[in-house]
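There is one chain below, alone, in structure tokens, taken in the form predicted alone.
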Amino acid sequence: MSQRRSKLKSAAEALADIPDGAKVLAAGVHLSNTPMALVRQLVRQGTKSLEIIPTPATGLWVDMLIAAGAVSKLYVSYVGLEFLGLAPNFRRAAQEKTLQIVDVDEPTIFHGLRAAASGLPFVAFPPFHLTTDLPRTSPDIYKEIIDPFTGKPAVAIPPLCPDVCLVHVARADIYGNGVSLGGRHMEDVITKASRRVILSAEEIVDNAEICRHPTHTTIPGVLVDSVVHAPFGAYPGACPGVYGYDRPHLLEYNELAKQNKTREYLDRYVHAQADEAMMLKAIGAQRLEALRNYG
């Protein structure tokens, strides 16, 4: 134990080395418990080209880094900005077919990454999907097989393996355990399945508070390779248990998004910022601590 290494880095340190076209992954559902610090960093270092593997309700980093020109490929079940609707960057890319877009559902974002989190080659469904278009929409997923206990057909997808998996949760120590206030959200599957996983966390504790609660440990140091500590890592949205999203930011940057503008958003709130604190630091102490949690 006295061995162990800490892995706490800063932001630009910890995802320095992606490379362009990595397969990226990043926690989260909807509007809550997103590593958008960790994806505005990807913003700032310009990485492109990136392979985008999303949970299956997902929304705001995506569109975000489609709106930065940092996306190619897009596994895709729903992309959306929760009570604003669709997210208009993921919808104008797909109108104009300047994305390459996989169209899949949410079974099949889930069984994927829980093939690759359990080394299997494929998962088989029921033959349902032969009943869809995502068959015809996306012949490199769904592959029609034969059951070989019932000689019937079935469907076949291969798994889904992030290269980068973004995770964030409200309280991690220097080793990597994080503890999400508000719930489990596929976090074990998705670190599991990818090959690399940076952690960002609101606050950073003593090993000794993670072994007082061993079983609020959401994820375990032992799949965790960086740790970032990420105060408001989730914002504009939400830390369940620690603070609410920013209804008026997120409404900006709709508006922006709608009318082709998000690089306005970009350069005001990311590119202006030579990082996370500085960007806080313009959104305002007041009007972050007015989003806080308390009771």
Second form
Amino acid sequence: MSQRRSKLKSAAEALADIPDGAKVLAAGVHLSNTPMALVRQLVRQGTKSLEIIPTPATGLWVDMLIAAGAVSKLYVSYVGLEFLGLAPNFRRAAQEKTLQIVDVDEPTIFHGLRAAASGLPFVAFPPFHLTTDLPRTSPDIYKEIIDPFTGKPAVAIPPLCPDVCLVHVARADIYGNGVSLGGRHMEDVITKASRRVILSAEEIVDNAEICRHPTHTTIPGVLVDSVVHAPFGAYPGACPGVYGYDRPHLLEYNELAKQNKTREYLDRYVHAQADEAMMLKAIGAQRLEALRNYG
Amino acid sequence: MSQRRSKLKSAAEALADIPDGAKVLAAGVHLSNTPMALVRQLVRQGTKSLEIIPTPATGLWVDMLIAAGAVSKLYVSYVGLEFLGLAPNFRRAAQEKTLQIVDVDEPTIFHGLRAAASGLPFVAFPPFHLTTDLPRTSPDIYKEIIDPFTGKPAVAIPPLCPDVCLVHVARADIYGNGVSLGGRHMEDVITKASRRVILSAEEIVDNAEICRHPTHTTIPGVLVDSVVHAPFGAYPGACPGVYGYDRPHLLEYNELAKQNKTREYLDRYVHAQADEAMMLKAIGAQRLEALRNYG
Amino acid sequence: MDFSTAELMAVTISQELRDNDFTAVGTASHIPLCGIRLAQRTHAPNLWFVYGGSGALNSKARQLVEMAADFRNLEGAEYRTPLQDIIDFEFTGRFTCLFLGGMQIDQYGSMNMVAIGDPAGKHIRGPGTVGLAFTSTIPRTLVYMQHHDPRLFVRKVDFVSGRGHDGGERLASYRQPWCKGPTWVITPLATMDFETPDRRMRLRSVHPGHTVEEVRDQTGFDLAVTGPVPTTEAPSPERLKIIREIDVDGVLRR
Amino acid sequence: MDFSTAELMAVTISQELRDNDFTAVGTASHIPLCGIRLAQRTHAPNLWFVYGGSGALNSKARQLVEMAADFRNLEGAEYRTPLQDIIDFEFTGRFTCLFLGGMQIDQYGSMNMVAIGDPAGKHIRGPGTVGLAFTSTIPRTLVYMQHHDPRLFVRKVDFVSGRGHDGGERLASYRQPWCKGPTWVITPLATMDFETPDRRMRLRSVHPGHTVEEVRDQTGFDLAVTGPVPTTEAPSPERLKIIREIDVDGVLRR
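Can you switch from the form predicted alone and show the form predicted together with the partner chain instead?
What follows is the whole complex; the chain from before opens it.
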């Protein structure tokens, strides 16, 4: 009898074979549950020319990868830093045209991923996008078609298929079963839409613990390729039910980014730290633990 | 300051204005979480000419409504009695052509309801249904189209929009927030796809109890029109986490149905009982309580 | 009783909401959020709302947090709304109204969040369209602008992220049938609607301490005025009291 | 060691499954279910499976229940799979194999669950197509038939609920690219495959106590036989022991 295989790996091992040019999606909404430890590892290993399919409302990880020179193409619904305002490196790159931007919107990203998750060739929308400028500037995404049942106009949008997605949760077992304490946002759709799924978790728990509450599992392990143990893996963002975001650290990021000095930030917190354990040490245990007293 | 309105009603009140000819869906999978108390009330009040959109795997409630003479049109993916075999009244009606049958399948019902839930004009499938006889016998459902992005063949299916859906859960508050203990099957899609939602619950709980665990709520009250307190509301089927099915009672149903005597069954358990409280009394408290010792 | 402009706006918003409305707020929405929760506690106890990326349905969070996606907003909520539901509620018009805004809005209520200038040439980049296309699906779009000046209120937006009333018959036919488009606008200076025969933005009320002239000066197009313009009603002490119970840390008074 | 036909079938099924397979069973599937769980406990510890309408992923239920949708199957499961996921796994070929069957199967593996006879005229009605169309999306369709007689194994099905290998080039082009169609059949008499040049059903092994002649007699078309037909391997005592731990109430021995 053979043994069940563990999917547990280091971040470096899990991300090692993401090639330059890959289509990448990091899950999360705004500063909540974004897999920042995995994103920092992408920066460390110097992956280039990524095509970024972000979630419909996100920013920090995209802005950081742009500053690291890792992005060549970007779908945009909302890229910003939420209460901190615009994402400075994104804005700069857009204005200086150093990356290709495909303007879409929230339902287009969502339904494009859902089409990939569901194996549908395209999605038919009611025609309301035709009232906007999006079909004019993104003609490869919005095609006017005719509804074969009613003869009325409709809009077709294509599936969006990430090569790899990065997802962060509170708990996971070594087989990839993950539990997000704040419920699901769209991780179910994202993990099914992606060819490969890399899951980071605050805590690795026994499979028996997962099996006690199967209805609490938010990501089934069958979809997951690698599991990475990443305490404070959403830092400096929040991990629902575990810790809040680090406001001063986010302000520091934003200030440097506005001054076009994100390189300094990356040198200090990413490149100078060989891995996430060292990164967390640099931030300081006391400061991190304080984030758990949240709300 | 006005008060928040309770949606709690008797089954008779909740179902009173379902007109003859309505498109009706009762949720649940096979003999699990089917809103039988609400279905029995439909039989009691003699609603006619219903167009039934069942879930992809169901039977008992459909078979019962057919025997009651309440059905004029039926979409079919699987209509049967699971481990008991075929649904006798369905089979008889199909063979004698006393109702209109639209043969579809599991993904067609699911995606048709999802299109209604999502406000999509139609759904594009890969063309694999063209390998079956379904497009030939259900030409209004399956239309061959061309994918505007690839030029390849695809199949369009229309939204399926119930006028009313009936859903059973373990717990609900008076505002319609419902909790199913066995997790979601497709109640999220069903409740969004339907114009009206009537929810029955084993137990009515305080809103404060719902608010303690918002991630456990499986149906948000905003979608619900009426809440019916229905202990053993899934009987003789099972309510996940609360009680199992009544096997001898199901066998009794099946035997009578096979002999084309479902009228006798309905007279005894539905028409002779003015409401569900009397129905449960007729079954007997001891017998019902024994179903809770399940597993 | 003394009140801030933000508090005035929140109370005014609450009065624009109806019992049985179903709505949602996104980022940077403290003011609409307070308006919504005030409405729930006064004339609209059957109003439902989703609190941004947290997915909280009918949040009763004890404090105003700065991020709508903050999981603390799930406190006292009745459901954790996944994005799937939110988008379905938008497409199908189940949300009866939404609070939307932009980096530009024009005289017909079209809004822009993509770029000021030509996105193919020299421009100032915005965060992206997000949900502005829903001005053509949501029954009532309530426009909430944090500022009121001629750079925001322009004759014609540089990019249509969400369409107002200037589409003509063809574009109107692309709207969902239940959709009325932008119906109402609130800024720190005034409230406006689109109740002219050609659906242009019209001044409806001016906030206490401001004048019609000032509002028109701060608007980059000819803002319609039909008849006398009333002053926006000042918040009652009862409503202010409730607002300050919701905004316990005084965020709206900063 | 003594064993029942059902136990033999379960063990034979387990050997057809591979490590890393991802599969599911529906109604009336005790035998495949036991085969799957046996495979997990022997050569395929990385196999995943969904247990019918209960949505249980990798159920470890202590007893065999008679309804796949029974919530008791959630015991020891790792996830509650909603129907959304199941259908997505079917469309995208994430399920590597599925157990399907029908009220008729023909010599090319096409299956029928709708009607025997003409559904527009005189016929015997079946329960409906359910998931049989997935023979054109799932990498390997494993056919599981509870009986083997000429009324089930027919030359040509009366209604194609799920297509086998008789579609020609045009129909083959409608299949998902990763799909091999029906690859294997098991009945109480024998196992079969479609390994002839024209993809017709071929006898692969005959269960102990049965003969090639008997199987061909019970088949309503000319069942291909290429070379000598081996006897299906009898279950080892180790495998039978595990099967009886899974089937603690002896359902497969009834």
